[in-house]
Each structure stands twice: as structure tokens, then as C-alpha cells.
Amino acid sequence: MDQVYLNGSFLPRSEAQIPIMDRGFLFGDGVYELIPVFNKKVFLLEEHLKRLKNSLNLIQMNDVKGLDKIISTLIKKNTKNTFFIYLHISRGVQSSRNHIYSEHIEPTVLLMCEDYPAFSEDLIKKGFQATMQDDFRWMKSNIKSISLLGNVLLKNYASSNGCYETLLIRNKKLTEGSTSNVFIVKDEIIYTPKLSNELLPGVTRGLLIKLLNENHLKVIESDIYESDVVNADEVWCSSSTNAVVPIIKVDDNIVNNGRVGNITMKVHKIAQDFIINF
């Protein structure tokens, strides 16, 4: 896992460096991905690529071309056969400190592997517990920014009160996890928060939407309030690294009697078939 792909070259991990004046290090100053590799096959890198190209596009940069051929070469030369690949394009490297940045600026671009150990099914069928907190990150949660430190808190202080992830709350609207999308069940119909710049285009999201109907199952995507989380009949998570994370408890309120619900365990049975069969 060592290999790393930077500015053209594929070098060893400790061998990687990137100048102070990098505007991704002095300003959070970029976008990224994060791509899951299953038996050596990347998965859905159409959709994620597409929407790197929306990011860059929000944050005034140019695509980068040759990104697949790249994502290809980093497999092969990696010994594992699942993990995911992080890639990160930050606007560049400038001569000086400066909120202002050149038109010519050239980007720099890394790609390296990464492990991210999918919860195990005993987990999964035992559940996690959540907590709810104002969604104080900036108003532009559409673009998959590399400056997370709002998501970073957000994460740390679900993680140091035993919960798996922070729902977020912005004028009383659920938006998304600090580290996922999220969705509800009640009275058997399915709903997760509608696209907006307040949350990201989740991947595993559309794809879980996409499962969803094409499984007779009625998913709606619409204003979700905290109230309609608290009355939920079963609520999960879903991210890249774990495509359906069972939520039982919410703060002190108990999700379907503390019993993972029977909707969520089959969403994360259809999403796990595809996967494997992918």
C-alpha cells in the first residue's frame, strides 16, 4: 500500500512530498475523492469521477484528464485486491501566500491506497447509535472539499460520545452525517434528505436510491425535519466505506426498539449482492 501517484510519478509513500506552498495545505484550496476497489475492480468510477468533475467545476478549476489510466496502474501495482483509492487535487503551488490565485496555476494531483474495513454482519445486525448537532460547516456542502475540519469535529465528537456519526441539523432539516448520507423509514416508505448545496451527491447514495426502486421499494427524496429522526421507524447511514449502517439509538431516543429494522437489514443485503456481483 505503499505506491503513491503524485504530479506524474509513481513513487513510494515516504517518498511523496508536497511543498508548503501548496495551496491545498495553506488553504484547504481543493477537492477529492474517494474510490472503492473491490477484487481489483474499481467500483462505479464513472459516477465518482463525474462528480470530481463537478467539484472541480464549483471551485473554478479545470478537469483532470488521464485520471483512469492513473487508477488503473495504482491497482496493479497494489498487492491487496480491496481498498480504496483517495485522490486529491489541490489548485496548486504558488511562489506566495495569497487568497488570490493565479489563472495559470498548475494542480496538484495524488492518488494513493487506502484500507477502510467494512463493518462485519454480527455489526451491522447489532446497530450504532448516533447523535444530532447544528450543521455548522460552511453553505457549500455540495462540493467534496478537502477542508473538513467542520466534518472532522463533527466526526470526533460523535466518536467521543460511543456513536458511529453526527446527523446534522441546519433550520431544523436533516442534511446529511458528517461522514455520510443518510436515511429514514417510516410506515415502510423510504426518504433521505433531496440534493441541495447544504449535502453531498453521495455515490453510494444514488446508487442505494437506484437499488431501491429498481427493488419495488419506495424511497422519497424530500425535506426530512429532526423530528421525523426522532419518530423514525429505522434510520441508516451510507458512505463509500459502508454502503448501510444500521442506526438504533439517536441521542436518547431509541430507533425501533433498539432492533435493527427489517427494511434496512434488506437494503443492506441488495446492496451487498451488488457488490459482490459487481
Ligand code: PLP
Given for the second form:
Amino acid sequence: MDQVYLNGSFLPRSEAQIPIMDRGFLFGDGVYELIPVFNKKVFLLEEHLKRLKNSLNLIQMNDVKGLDKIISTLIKKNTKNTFFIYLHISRGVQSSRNHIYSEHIEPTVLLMCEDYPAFSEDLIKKGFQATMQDDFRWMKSNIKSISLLGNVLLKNYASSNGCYETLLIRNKKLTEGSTSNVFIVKDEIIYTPKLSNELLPGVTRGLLIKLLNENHLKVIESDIYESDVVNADEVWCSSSTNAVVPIIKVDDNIVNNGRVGNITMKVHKIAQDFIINF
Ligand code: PLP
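Complement to the form predicted on its own: the form predicted in complex with pyridoxal-5'-phosphate (PLP):
In what comes next, the whole complex appears, and the chain from above leads the way.
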């Protein structure tokens, strides 16, 4: 059975236990990362660890050292070649349930492997539906927080309406998806919301912007309004799970006559080539 890492030990998942006084369990007080491993090679580790460090810093926690070594041991111990590493750091265990945290507790560090649910090429070519909702989450969505209730409700709203994703609108502007960043295309120019406290700085978002620039495809980070999404020529979502997920319908608005657009397919191919050759 695959092993997990918990606070200094590797052990079977069924034996790993967290005390009920863990602040992650009681308050959702912690941060996480989801890092892809392709053919036993960890993908964009530096970028994920950099974002983790920033998330820790934003919740006044110290950086955790030695994660790269734990990750390589976990990869060696896993029987699969392609999967995700779920990396979870909570503020730790405190003797009483108190919003005010003690400076002197050790963080809980958990790393485990999860299956990689990538979409088939056929599904990508067909495209997916999305819905739009008010972004009712808190104003620090740039932190990859384990408090995911808002995202959970919004993703389930998508799923129960036959959609892949819920695109989130705050003050008439697009922020991101419930589990992804969003790109739109208008008149052959690609747009994505500019970084702020209202969206996660997706590692895939960053990679796509770099690859688009290298491939001379014009991309602009800017405000995108709800009406821009509705009138877009193409729309796609990006995340570490699926770098490019084409969207062909947003609520009642059909995008590009219900077909995956040429630019989206081109970007999907560029991203796949990068992953294969990584
Ligand atoms: N935005 C949200 C809310 C997410 O949960 C995710 C991924 O989990 C992303 C964006 C995409 O981030 P990344 O590309 O780093 O996976």
C-alpha cells in the first residue's frame, strides 16, 4: 500500500491519524499545495514551494524545511508513475480550542499521493460547460488555504448543474473558477484576470502565460468583466489537474458555436508538449 508522510514518519495511509485538537481540523487553519508528478518526475516543484512559502508567510507561519527530500522519498515509495502529491501544513495541535494561536506549537505536516484525474483527449476536444456565480469567498483567495468551504460549495454547484466549473464574479469582474484560473480569447487576444488578493496565483496560469509569450501568442493580464466572458470567442480553465479545459457553454451562452476554439486547442497542445518533455 502507498505510504503517506506525517510529522517525520512514513506510514500506511490507514494508520495516519491527526489529533482532534489539530487547528487544521478545528479551524481550517493551514495551507496546502497539489503538486503533479509525471513519470516519477515532480512538475514545477520550485514554483509550488515558492507559493507555499508565500501562503505560510501570509498566515504568519514559518517556512517548513526539507520538503523536497520528503517528496522524492514519497515518489520512490509510490508504485505509480503519475499522480499528485497533496501537501498539507496546519498550524498544529493546541491544548484548548482557542481562535488565538500559540506561537510555540509545531506545524502538522502531511504529504500523501492522490490519483491524477486528467481528462481524456476526446473529452478535451468536445469541451465542457460552466456556470457563473457570485464570488462569495473571503478576500484572501491568493492564499492556498485549507479552508475550502466556499470553493467546495461552488464546485458542487457546478457539478450538480452538469458543469465542469463555476466561474466566479465579484463586483461584475471575473476572479477565477472554484478550482481553476480562467482565460478568455477575444479577437485573437488572450486575457486572464490580473493577480490580486481575489484569486489564486495558479502555477499553471503562470506556466501558460510564459508559454504563450514564448509562442508569440498575445496575452494580457487585466480586468475581465462578466459581459466579456459572455461575449468571449473562446474560454478555458487552467489548473495543475488539467492545464487547459475548454469551455463551450457558460450558463445559456454558447461559446464559439459550441466548438472548442483553435487558440484553445493550440494552447492545450503547447501545454501537453511542455509536460511530455519536462
Ligand atoms: N484557483 C483555485 C481556486 C484553485 O483551487 C486552483 C487549483 O487548485 C487553481 C486556481 C489553479 O492553480 P494551479 O494551476 O496552481 O493548480
